[in-house]
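Below you'll find only one chain, the form predicted alone, shown as structure tokens.
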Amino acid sequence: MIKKPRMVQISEIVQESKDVKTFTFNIKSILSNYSIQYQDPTPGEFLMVWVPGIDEIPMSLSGFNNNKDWSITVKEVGECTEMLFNLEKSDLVGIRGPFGNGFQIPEFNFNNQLNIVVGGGIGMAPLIPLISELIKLKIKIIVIEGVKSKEEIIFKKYLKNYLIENETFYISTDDGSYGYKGFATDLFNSIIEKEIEKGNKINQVYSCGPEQMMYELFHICEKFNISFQGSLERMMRCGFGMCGLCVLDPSGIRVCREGPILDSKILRTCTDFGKYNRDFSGKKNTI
């Protein structure tokens, strides 16, 4: 874990959408710099991203090799981000992490049982991590990615190429410009009910995105009685539970260290899931 921000150079920067951006940059200096002992990251785990005279932002992982190349998808919402997609090829940023737990993986795929991976907009960012790793594994997937409308759609051409022939991606636009025309959610109960006409067991549900969106998923499944892991945002000024500005009530749990990953099990016990963030003061707010 680099523990102490870091400065790292940007190698590669790709236009996935108007808005969003993936930022490439490599390790290894890091590394022998500063003497670091190395582990790969999990897929959903997130950097501190410091953008040196603005801020520090928690940032998911959307990317990572065997080259020490990790990659962090951005989507321009506020003056951090407004900084970062002002950066070039060669432009230097500061990482700390990984912090928190990634998704809980299957090692073996048990009588062929199916995985659902459902984004919202840019978080599809941490889950493009996951399916490269469920299908490394050959566990049989089923890819939702909802967004507003075709101009905002990200990963498209990757994950067509990428999922083989046993997956199936899907892409549900709000506005109906592209693919199935409504919610992810929707789309998502309609494909869990076809499955289960059809006798297929659902293993286990993964999902980030709109906190709205994944609460709705959540019931979805335990209505079906399906696991479910979200990767929940909160504000974030350490990354390593102290500020406290990620608990969540009442049972204290902290995004950026039991989390950002959380499965069914905690997500019931969650109040604040689905109604409730904290902003920078502490004080909880409506989502």
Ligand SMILES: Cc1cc2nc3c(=O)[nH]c(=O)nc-3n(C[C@H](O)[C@H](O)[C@H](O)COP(=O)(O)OP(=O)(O)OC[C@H]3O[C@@H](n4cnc5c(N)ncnc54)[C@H](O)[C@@H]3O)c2cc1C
Contents of the next structure:
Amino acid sequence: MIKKPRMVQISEIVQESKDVKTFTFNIKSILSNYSIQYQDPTPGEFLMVWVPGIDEIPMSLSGFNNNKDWSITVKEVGECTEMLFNLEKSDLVGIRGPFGNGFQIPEFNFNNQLNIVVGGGIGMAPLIPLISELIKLKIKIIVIEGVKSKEEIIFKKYLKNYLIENETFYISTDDGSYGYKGFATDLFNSIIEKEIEKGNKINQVYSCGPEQMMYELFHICEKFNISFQGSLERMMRCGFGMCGLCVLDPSGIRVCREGPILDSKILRTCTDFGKYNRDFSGKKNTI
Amino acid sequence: MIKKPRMVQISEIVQESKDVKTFTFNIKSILSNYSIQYQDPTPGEFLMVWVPGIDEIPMSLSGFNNNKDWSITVKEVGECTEMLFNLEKSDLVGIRGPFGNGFQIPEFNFNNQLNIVVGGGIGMAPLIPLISELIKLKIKIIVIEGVKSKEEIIFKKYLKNYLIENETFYISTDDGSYGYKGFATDLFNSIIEKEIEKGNKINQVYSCGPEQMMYELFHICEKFNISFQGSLERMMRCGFGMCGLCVLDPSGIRVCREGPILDSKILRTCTDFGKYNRDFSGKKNTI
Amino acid sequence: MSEFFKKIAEKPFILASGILGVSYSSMKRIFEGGAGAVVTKSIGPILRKGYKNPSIIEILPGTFINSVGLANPGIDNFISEIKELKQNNITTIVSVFGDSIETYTQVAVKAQDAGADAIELNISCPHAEISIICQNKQLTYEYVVAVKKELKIPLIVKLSPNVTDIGEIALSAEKAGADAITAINTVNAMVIDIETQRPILSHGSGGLSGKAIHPIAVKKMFDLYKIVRIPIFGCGGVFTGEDAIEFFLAGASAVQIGSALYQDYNAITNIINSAKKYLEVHNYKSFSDIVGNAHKFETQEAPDF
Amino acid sequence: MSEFFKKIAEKPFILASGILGVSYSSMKRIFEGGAGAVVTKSIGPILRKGYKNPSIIEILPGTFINSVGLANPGIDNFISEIKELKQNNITTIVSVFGDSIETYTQVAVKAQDAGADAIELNISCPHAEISIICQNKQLTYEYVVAVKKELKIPLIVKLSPNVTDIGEIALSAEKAGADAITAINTVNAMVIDIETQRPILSHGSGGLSGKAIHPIAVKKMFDLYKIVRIPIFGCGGVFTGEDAIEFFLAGASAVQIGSALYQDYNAITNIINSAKKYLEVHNYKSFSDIVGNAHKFETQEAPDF
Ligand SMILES: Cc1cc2nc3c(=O)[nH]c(=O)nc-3n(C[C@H](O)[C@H](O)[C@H](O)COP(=O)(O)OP(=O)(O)OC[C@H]3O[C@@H](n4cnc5c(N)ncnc54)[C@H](O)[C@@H]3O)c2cc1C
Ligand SMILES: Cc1cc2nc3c(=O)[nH]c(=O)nc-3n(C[C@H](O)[C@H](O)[C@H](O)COP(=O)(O)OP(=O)(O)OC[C@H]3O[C@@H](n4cnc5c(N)ncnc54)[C@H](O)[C@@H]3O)c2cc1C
Ligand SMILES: Cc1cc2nc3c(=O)[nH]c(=O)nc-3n(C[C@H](O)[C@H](O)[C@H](O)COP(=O)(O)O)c2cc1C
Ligand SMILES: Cc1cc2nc3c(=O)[nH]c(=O)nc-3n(C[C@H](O)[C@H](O)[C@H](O)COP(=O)(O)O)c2cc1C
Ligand code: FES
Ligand code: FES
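Rather than the form predicted alone that you just supplied, could I have the structure of the form predicted together with the ligand?
Below is the whole assembly, all chains and molecules, this chain first.
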């Protein structure tokens, strides 16, 4: 794990959509310069990304490979992400991590069960390495990407390499400009009902996206008795369990450490989920 | 290596002679209580032995086994060794180490060559694990123990288990009260001459004892072109190369770190050897 | 002995301020893990976001630098958290700061009214304006006197190691009516990123905590124990039972644990169990039996000539 | 720039006092390893054995505590060592202490007469009587003025981190005529053995050095660079090229290396080479090009509200 922020050169920038870019960097130089022990990341883990002079913010790993190229996929939403967007190939960015627990991935696909992956907008980012892993493990999956409008679709080309659109890969747009018209939650609900009708058992739903979306997905899963894993976002200072800013009530679960991936068992106890979070001062705000 | 002094219980005390005792302790408790990584010691390495409230002094390891029983063999010469002598079985003593380089031991006995081990008095202590190792490696050895008088002989029983007295194991006494009458250096000289006459090649001499003795042995070896390794004593504060108290002129060799075992190549350059050492203030004193 | 100090004496392990002290739920976990009390994050008169990130970094194994900058929601927003703590029967020390004697007092009184069992006065955060107080015995005296006057509950004063003579500050706090001392807050420090050439923390410098400062804190404890009569809570780099025992031997009545708790939530239980094991093995009944024992030995005061 | 400072500017890596500084031969090794100068062990007016063992202990990886207690053979016995150093063309800084202004001055003058290139005034050893000087700006002034008056060679004053405001002490030394500052000496600390319950060092407490104090030393350097105009030598926990570069960026004109040198004799060469590599990679010609660069950036002075 990289504990002190270390600068790394951006090797590639891909514009995924108008306000989403993927930044790739190779961490070999960090590992060798500072003799850091390397462990493969797990899908769902995140980095703290430092833009010197601006801020340091959490970003999920949207990719990593054997060559130790890591990537993050960033949506421009404020000051720090804007500064990230100004960076060019060869520019430096600081990283530490990876932090967090990552998704729990089944070791094999017993009984040919079906897993469903639902991403909302930029929430697709941590799901990409998860989907790659599930495909590698030959686990049957359906992927749903929900966005507001056609222009916001990301990773479509990548996903279509592995999945067949409208069979194992669905897109929903709120405005109907592409694919299913409506919320990803509705699409999800109808897919589930269809699969159950077909006699298929869904044994796991993975999700990342707006908390309201995940909140609804979770409750649909509860209704159908399906295990759920969602990647939560909370304000983060330390990223490794010290400051307490990202803690959930009443369990004390730290989103940065015991999370960010939380499963049904934990979410059932959680009074914050879908309700409130905290700002950088620690003050509670309703979501 | 044990870096911070750690207390260990004395498991056995053996009176070797009037003023020499061997203390044995098992270091497993230290290793597990403080999760210290263990490495087998090398013959010739030493510990810093702490008698709380009194002093902390260097002591060679005179034994160690697979069960992690370590031992030191101590001659009572002053305040701290006297306090050590007052300790009983189950009492605690503090240790850190092992420090130093240890003897260079040949990996196998090529050409059936002969090694000679010469100890002077308490100088036998670090030679015991060396002798065990050489015997284990089936290397042909002759051991000479030189003492002032019969009462000072130590480890005789142990050595006679492995070596045949007056054939591969000799004792000299200054006063002739046992074995060869005279200095170990003279005995050594005559043994060498005999072996050379027999056409045997001596390829290594190991020694520990009074510096004057080693100084003479070294010069005999130089005359006969035999490599020599001697264990030097210097005042030690840190024991691991920081304070500089044990440094030799003009090489800067630290007896506690690059030593205490110094070979012919180093001794040839050394202007202190047999001439002067330093007291605890750093002041030079002639030997 | 007051109710509060009785509780501490029974379980002399306390969560240090600023670590997992934002919400009642993390403090509850630490309390359930065996702590005798928890200290909340330092709370001020108004909401404060503190310094930007990076603000907490691990720079050596178990050693951290931070410049959180007293981020906190303000006492009014924090009252609900104190009430939750008390509803869960958690012995609660509210850490308090302000920007004047008046605001210090106001926050302390509001915390007391919300149910706090004790107040810890933070006059020693090294990367904030308030550090000036703990560097001056007169200022320390004035602040402590003023706050103490308005309190019915015990007042603990938290001191800084970044001073020439922590003893004179502690004496001043004691004279002013402090019921206990916490020593130490973090040590002034800085880390620079050599690629960008800038300090890593957004504030530039910050406070060192964790393993590196433990021997510094033990020395302060040893010195303070000779000087003040009120209980002293040892704080700084407790990661193991051994670290805690060192504090007791140096003179601590209780031990605060901060940085170490970034680990799994059972870290605090492991530390406490290992410290209790020490008592058992050495035939002591309670931690109070060993407080100050390191002072029994003569050390070499003058060097040999 | 005097001859001495020119040499330092060329090779701004200096052996710190008290590490491998007893005999000319170890200092020669360090000098040959690439140091621009060596500081000898602190030398006093008379032979002094210092504190008994244990007096130097590694307590965390790369972090040490020591209470050597200014052991030294006395200036008269040490003159031969200084002469050997000069015969070997080694740029030699003799570290000096005493028990009064007079003895400080006497030792410094004797060292100068023996051929020292500069004097480093040790007024900051934390486990000896002399530490009182560096805690007081008036005393610092008086000692520095008096010694400086008798010297033709440069005078460096070594400061302690164990003070509320190192800046005012440094200013005092500068005003008194110091030609350079070394910061920092070791940090006050203590380690207790829990089995015997006694402090491990025979003196009880000692000075912390090595990795743990590096971020503390960098902060002092950063603060001092803003205040004094004379060169400052950074000292504390330099183990890598990166550590050295941090010091230069914070404002050091040169870097002293102590604890790290317990390793193989090539440790100093490795540190210097790695620091030089940094210059090369970043297209700098010399270390002076980066001195103080960390001050170019704005840090967040006031927290966000
Ligand atoms: C575990 C985790 C993984 C994330 N992964 C991604 C990702 O893969 N791609 C992506 O685009 N975004 C991701 N985010 C969200 C991302 O961190 C925010 O979009 C980013 O911090 C915005 O910074 P800003 O300065 O541009 O916006 P600002 O204007 O500073 O703030 C906008 C919003 O960003 C969030 N934010 C700001 N600072 C922090 C912080 N320190 N910690 C948490 N949230 C913060 C807050 O919700 C804030 O209201 C993730 C967040 C978390 C917690
Ligand atoms: C590497 C090494 C290995 C040694 N191995 C053994 C051994 O196996 N058995 C054994 O009996 N002795 C050994 N010695 C010698 C032993 O360290 C001294 O006999 C012991 O320190 C005496 O301590 P004291 O307090 O009893 O005597 P003191 O009255 O303090 O001094 C007597 C003499 O002991 C030596 N001595 C004292 N303190 C130290 C010190 N810190 N470092 C080095 N020498 C010191 C000095 O020569 C001194 O003049 C070894 C020494 C060294 C350097
Ligand atoms: C992230 C962090 C935040 C802190 N915040 C506060 C604080 O708000 N108030 C305070 O008095 N001390 C604060 N401290 C200091 C700790 O309470 C404690 O004094 C210090 O960290 C030393 O203890 P430790 O080594 O166990 O962490 C903080 C420390 C850390 C690491
Ligand atoms: C064993 C030891 C002995 C020391 N002796 C002295 C000394 O005699 N005079 C002095 O000014 N500083 C002395 N110091 C302090 C060092 O010179 C240096 O200031 C300190 O160790 C920090 O640097 P480092 O972390 O590189 O060791 C000593 C340090 C150590 C570890
Ligand atoms: S971000 Fe600090 S505890 Fe999670
Ligand atoms: S004893 Fe300190 S360097 Fe050898």
